[in-house]
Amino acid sequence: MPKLRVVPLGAGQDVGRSCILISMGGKNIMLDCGMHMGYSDDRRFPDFSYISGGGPLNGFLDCVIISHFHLDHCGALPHMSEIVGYDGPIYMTYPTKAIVPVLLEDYRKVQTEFRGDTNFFTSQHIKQCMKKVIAVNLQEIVHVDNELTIQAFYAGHVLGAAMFLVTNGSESVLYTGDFNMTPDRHLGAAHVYPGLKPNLLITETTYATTIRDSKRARERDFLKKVHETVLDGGKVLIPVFALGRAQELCILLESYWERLDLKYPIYFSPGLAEKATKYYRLFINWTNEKIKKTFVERNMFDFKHIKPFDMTFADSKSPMVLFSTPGMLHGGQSLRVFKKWCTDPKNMIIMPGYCVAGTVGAKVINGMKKIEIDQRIYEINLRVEYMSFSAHADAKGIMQLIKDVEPKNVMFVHGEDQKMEFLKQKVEKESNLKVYKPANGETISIDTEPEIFVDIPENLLSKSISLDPTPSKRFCPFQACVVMEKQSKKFEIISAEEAAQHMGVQLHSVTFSEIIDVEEINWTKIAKKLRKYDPELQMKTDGIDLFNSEILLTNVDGESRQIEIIWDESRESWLSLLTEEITRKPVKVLNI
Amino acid sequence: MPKDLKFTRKRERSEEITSSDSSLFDFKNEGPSTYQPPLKQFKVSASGKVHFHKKLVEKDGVQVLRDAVKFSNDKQKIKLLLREFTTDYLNLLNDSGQEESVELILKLLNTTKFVEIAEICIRSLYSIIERSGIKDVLWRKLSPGFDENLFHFQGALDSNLLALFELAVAKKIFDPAQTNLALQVSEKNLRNSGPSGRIAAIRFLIRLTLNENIPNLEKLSELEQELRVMCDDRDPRVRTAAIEGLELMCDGKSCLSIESYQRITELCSNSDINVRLIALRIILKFAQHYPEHRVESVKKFTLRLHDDAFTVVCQAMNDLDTQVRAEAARILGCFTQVSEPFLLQTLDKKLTPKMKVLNDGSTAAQTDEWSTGKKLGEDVPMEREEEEVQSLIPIQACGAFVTALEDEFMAVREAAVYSLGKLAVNRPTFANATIDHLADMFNDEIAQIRLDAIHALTPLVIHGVLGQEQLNTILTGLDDAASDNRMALHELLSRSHLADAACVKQCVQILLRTLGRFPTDRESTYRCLASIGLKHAHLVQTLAVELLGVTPVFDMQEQSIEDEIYLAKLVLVLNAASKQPVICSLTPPYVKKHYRFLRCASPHLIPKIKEYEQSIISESSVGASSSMIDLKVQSLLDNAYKRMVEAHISAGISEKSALFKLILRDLEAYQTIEEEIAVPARFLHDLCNVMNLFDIVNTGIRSGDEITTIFNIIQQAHRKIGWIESQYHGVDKKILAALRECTLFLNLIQVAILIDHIPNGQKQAPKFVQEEILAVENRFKKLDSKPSDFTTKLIHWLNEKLSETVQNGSNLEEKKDFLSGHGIIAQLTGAYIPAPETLPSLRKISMKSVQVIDPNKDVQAEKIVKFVSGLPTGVELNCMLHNLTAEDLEKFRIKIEYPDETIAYYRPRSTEFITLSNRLVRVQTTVLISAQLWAEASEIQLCCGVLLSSPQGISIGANEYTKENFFVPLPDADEPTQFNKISVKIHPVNRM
């Protein structure tokens, strides 16, 4: 049995460095190259000497695929590719592969200029890596060799993601990356095609067990919050990452300050969020239905109440709406903010999406009254408000795709342990499907189907199809013999009398018999009705002969009322069609 | 001139041929490419014009048969041949023709060993029967040639041949002796052939048993059955066929049989899009048929149908593709009888405690295994229940709605929004549920829909009460940019029933606040706070003194009537006082003053109070109640009419324009009072005016006035009625078919100066007249009313003259006399506009208006549009239309005046005309308009108006009739008397 393996370098039981490793066919690939927000250590990224013991990828690898350009999905791909090594294709869409590099570099700077990390990658080795990433497009197959085939679908969640399945042979994986099934104010929902089938789904479960209600009543909750906020003099901290919901929270403050004519500044942090907003304005074909339609007269992203925001406005008395980055608090222009604002009650804090364990913004949703950032203790007066406006699947949604896909047996990571387990339950049986839920480092096998293909002659497929007495043909009996030739090692499909004939032998035919009550037998009758499935049967004075002799109806010696059945064993799923439509009687209606 | 009538049926073929619905026999998939045209075929000859060449001229679609009959052996020259007639010579037969050529088409068919060519005839028969008008005929000498020898070609002409049979069905020729064979045909095709030959088949036998007049149950039930069976065909067209058929036999009032069910439930999950999307409408047609039926879900528990039928929709909502979903989303809106729980279910993507049921049958607890996602760290897994609970549907079927309404297509919201009001309407609690979603659509980013979610929610208010939490959803609309929604919102709130005087306030001061903001919706608004004055009087009441500022101890400074805000707050309380007359005590004296303002100004918005109407009259001299004002405006304009009526008719010549010349004058002054009166005096002013024109007319042709200046009196008339009909609303039938009589007689007149005074006149008289007779009869049939019997008379003679030039044809320069110009005005002689004697429906009659909201006169003064000269640029115009009609939209033109004196005139797109009520038209658009080079800013006037065309003018081109379109002009709905007129400053620049 040919057997599909996958290792989870991260991302197993965990959020954060996703890095997924499968083999199939000989064949080995890396879904996503992630960093880990929560450690600034080694552990920040996979172990890739897992992969080669130390060395260099290249031989080891076929190709790296990147799902969208959050740096928990790329974070680590510059290390991988410059400092471990390896020189093959890395696959990702256009817009990520535009704002992937940006990212980086921002990521870099961050961990170089500010925590003073010297061994880290350079800006050169960003460019490097980028050299080596192939874009592709939504929906296109791209041949990574004779055998490897991928294909991107549209994922949601933010520009760009897409969901990748990879074919080799028979055996094909289709991988989520992240991905949202609720339609957003910018993006689709994640779209694939029906039935895929593939023999793995791997899909992130971020929020296994919620089932979010409304999107449209989160909105509403969270612009009345706001406003309200606002109105009593209050400012609003708004913590979000450069790119994804920052886009979406924007559209909907704007659209609402525009509705409604509000005065209040709205600022953005400046640099990487106004460069990311370009990106977006520039792939508008990745947006949904209505920024598509309307862009010719204006652009959505084209921000009309949102400012750049100065560090010296964070001292004004008036009140004001600041995204600020990062999205935990974790550092930067976020936290900075943060410790001003936080002692004042007027103010609130909206965290509108999901934190890693540690951060300061997971403390803050926690409800912590004093948190200690940089050795100082600050109390926590303001507002807190938590609003899930991450643009994952939530527990619905990821069944859904399950449906969807029809995948033969499910993975699960980018997700808690704990929920991942309760979802697993839940999906184990509402669709009867084998979920693995592997940690980081353990591998799981699947067993998939070895196929080879062999040309059949066209005289048997027909006489297989017309076995099957249902017009769907979907369980058509094949009966033929396989011959392989000694040479060649190439297979041949022969039917069995063809055989019989090579080896010298007889065939022996199998029928059965069967004798059925009737209340007339009329073969004319009887025959009129059989002619539908079978149009050249014969018509004997003492039966009739069908499916050229492969069954037989006739008398019963001195019955008057029963028909003998006699079927070649070929025929065996025809008999209750057969016994039915010859016993059956008219109609009754009811009139109702 | 056979040439060019040659041509111009060709043409009118192909067209015909694209337009009609490809059938399995359409024949603009014959390749073009080995398709030699005829037109190879011409010729130029010496004289340089093109002419058909001889043969072609003989040679027809049947000729071309007989030499196809005769290479019987030449596969290649058979086709091309047989191709030559399908697409040149098919659609020109005439009947015989088409019966000759189904004969020889038989007779190739018969002959020919070719499987192709074989199937190339019999398409050419379909095509044939289907044009032919005598089709009886060609089927009774085709059908004898239908037997067992067609089928030596083993079966692969059945698919065709089927199709033939169906149409023979279809069209009723059918002879039922073939029906044995046609069901052999059918019957060996229906499992056993490829997917065209099944297709055929349950196409054929579909048609065979709907087809029969008395529908036959016993055979329809045996249909339904192999039906069902071949639903599940490997090929999707095939299970697309059997779909449709079963899809036409629920039609109407018959359903399938309830054992065709769970089979229908299961397509809704096919593979194919077009079987789903019929599976969804047959389950519809299945909830509505069998309602109280149990049947078995999909979770093993026993439903209602109507339930289960409404469950298995729900999950339609999560379909991949987004026309399942839309359709989905529309016909769960069909699901009036659904149980509350199921349809409660639809706003919860959560299963409800009521959808769980225990392993005892009883419902579950309140408790809830998922999270919101609202907190953090609420999403920690709930300790495992105890007892295994099960779910009565399918989680995919939870909160269709909420996952409908947050699609990302906004066809599938837009269904969606509307499904959800229609279920909500009579159903208080779910209602109640619906407004927050509803409420929550007035977010959407497409205006379009935000617009929908008002419209849908309108109904619902109406029946239940709005409280507090449920109006802060809903006056959040009131702040919205697009003056659609703000209208479509004060609508709702007009109608809306609120809970308690504190809502009204905040209502009240909502609308306040978004006046101030909106200035344009100042007349909405209004009438939003005059209706919710009259229907929450008692709330009002302990709302005045706070609404007026009413001091209990100081005198109070009187408020100015200019202040909108007061305005507002006084249309509502008196509104109110209407119906509770204790208000009025409670208000301060200028109060009253301020009500006989407004009274007057604009009495639609005030109501009448007794109280205060009292006052009036012991305070004024003026004792005549209203209603004998009344009396007395109604009678001072039916004696106008009358004397009006009375001078037309009987009055000698010398008289009249001294007659008229006098009412004239009284209706001018009608005109400057109020607009009850204004209004009709001003319809008779038209009206009279068009009398005076036409005696003018006719006293004219008698005493030999100048053609020209009688031509310019006719097109003055002409105008005028035109501006009747087109101004005025409500304006009596009688008095529309007089004029119509009237246009008739004016253009008969032209006619006859016509033929008597232009060369070639005669010639081309009767086809005019014979027009003009045709558009007065379509015109009275439209207004179902007879004209008078001068006018019977006067049609019957010219119908008289006209046929007997029909008869005389050509030499029609030998007899003169038949249709004369003086013979007509001869028959005209005492013609008068036969307008009836009493008019009681004057006082209903009303302005069609236009008010211009945007541009906004005062802004407009200040504002330049600039752009590049030579280029179009656009000018936003968004205005209401009073009393016009489908047919007035039609025409509605926006005239753009130039400086230059060009004119052009713009037609708004008919998207952009939205209905308001049935007399309130808004229309929003954005006028082009382009000029060469100015120096500086200038002005261009946009009026709007009614551009017609005929039935009215005829004027004198070179030595032609033509007719001539004119614009009416609309008046404007604030000042009656006056034509609607807007300026625009605009400066066309010289481009860079």
Contents of the next structure:
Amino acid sequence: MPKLRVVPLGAGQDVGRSCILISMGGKNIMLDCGMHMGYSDDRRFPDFSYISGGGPLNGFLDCVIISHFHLDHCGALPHMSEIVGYDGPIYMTYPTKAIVPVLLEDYRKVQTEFRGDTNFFTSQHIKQCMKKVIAVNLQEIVHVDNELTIQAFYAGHVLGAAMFLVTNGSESVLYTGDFNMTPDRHLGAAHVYPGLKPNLLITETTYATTIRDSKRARERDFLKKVHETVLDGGKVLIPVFALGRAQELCILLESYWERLDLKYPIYFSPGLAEKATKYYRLFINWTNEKIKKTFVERNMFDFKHIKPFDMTFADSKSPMVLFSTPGMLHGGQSLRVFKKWCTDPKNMIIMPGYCVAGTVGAKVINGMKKIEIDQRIYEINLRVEYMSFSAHADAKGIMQLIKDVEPKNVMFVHGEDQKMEFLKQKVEKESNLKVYKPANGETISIDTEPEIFVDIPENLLSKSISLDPTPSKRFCPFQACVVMEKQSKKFEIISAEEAAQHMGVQLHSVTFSEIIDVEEINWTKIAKKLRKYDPELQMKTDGIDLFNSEILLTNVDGESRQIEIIWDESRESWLSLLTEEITRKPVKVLNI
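Complement to the form predicted in complex with its partner chain: the form predicted on its own:
Lone chain follows.
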């Protein structure tokens, strides 16, 4: 029996460094190629030596698929393709292809120019890597080769994020990447064809045990706390990633400031708004319906109250709000500003999304009052608020996707072990599905039932339909032979007659007969009754030939009121119908 093998090189019982290797029907596919924001050594990248033993990956991988532009899903791509070595195709959506090189270059600058990392990929590596990328449209079926296909579906989450259906022959895997089942202010909800029934659904479980409260309540709470802090003379730091939650919260604050005519300055990291406007204008068809309808009249991303931030503003005594990258405080401007503001109890930091264990953001969320950053201890006196505006599906959304897709097996990645285990038990109990949650480097093997697709000749289909005597044609017996061609190993459906001819043998058939009593034998009248069942029936001097001689009606020697019905085994179900039709007396019409 065929086997589907999956091993996570990253994101196995962990969030970060997403990289899943699947083997199906002799094909090897890498799903995502991310980095781990909690590490600054070799552990930040997946262990690619698992695939090739330390050498280049050519010959070991058939393709690489990137679900979206977040660095924990694409941050190791130049390292994998240019330093380890891979020259094959890399697939991602058009928005992802546009944004990935920008974020990779920003990441490279942080690592090399601010942290002094010399063992890192270069700008040239990024350019060479992106030359191998093939962009795909949503729902487009892309043929990687003659057998392997991929198909992208809208995932919500961030601009360009996609789920990917990978199919090889009769085996299929649906990989969600990161997805969101709830529409927000600028993106729609994830959408995939219902009833796909893949052999395996690989789904993220970032919020495996969370069912979020009302979105409106969260937004009101966010606005209230921001407003109260600036009224009290404090500063509000909101760490975000360049694209995604930044736009969602900027739209929210912009409309609130406009409505109340507030004058407190709101800033964002330099280039953030320009990038957002550029990409959202270019890929407007990826946003929700409201954004599409109003984009011509008013660009929702041209903010009136939100201005670019200069690092000198960080030392100002005046209240302000700052959206700053990156979102997990693992480096960059957000961490530099945090170090300046964290000691003042008037200030506040709002963490709007998930933070990987080991990052400064995760330590802040966990309530640590003293944090070591760059070999210095910082007192954390500012207010800390964790408000989940993260565009990940919660437990309810994950369960809904499983219900919609109807997979045969489920695998959890991109989550914490204990939370995965809780949801695993719930899914297995309610959906009666086998759920896997392998750790990094752990291989799971799933038996898949082979499915064979063959073309059926039209004449055999017509014959099958004709064998059912009922008008509904719901129970059509199908009789044929399956032949496999030795060299191509392709299957073909042929008739029993053709099979006998191929094998050089004589075809035998079994016939049955029954004698019925009638009031008179008038072959013309009987043929008139039966012609509605077989318009091509043949009348003979001593009987009637139906369905190309599969049923014969004939005289019984020496009997003037008996007819013999002879039929072959395929027409067994017709006997009672024909008998009733032949012996039924005509209805007399009375003239009154």
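Since the structure is predicted, the reported quantities are computational estimates derived from the model, not experimental observations. Residue numbers count along the first chain shown, from 1.
Of the two rigid parts that describe the chain's movement between the two forms, one contains P477 and the other contains P450.
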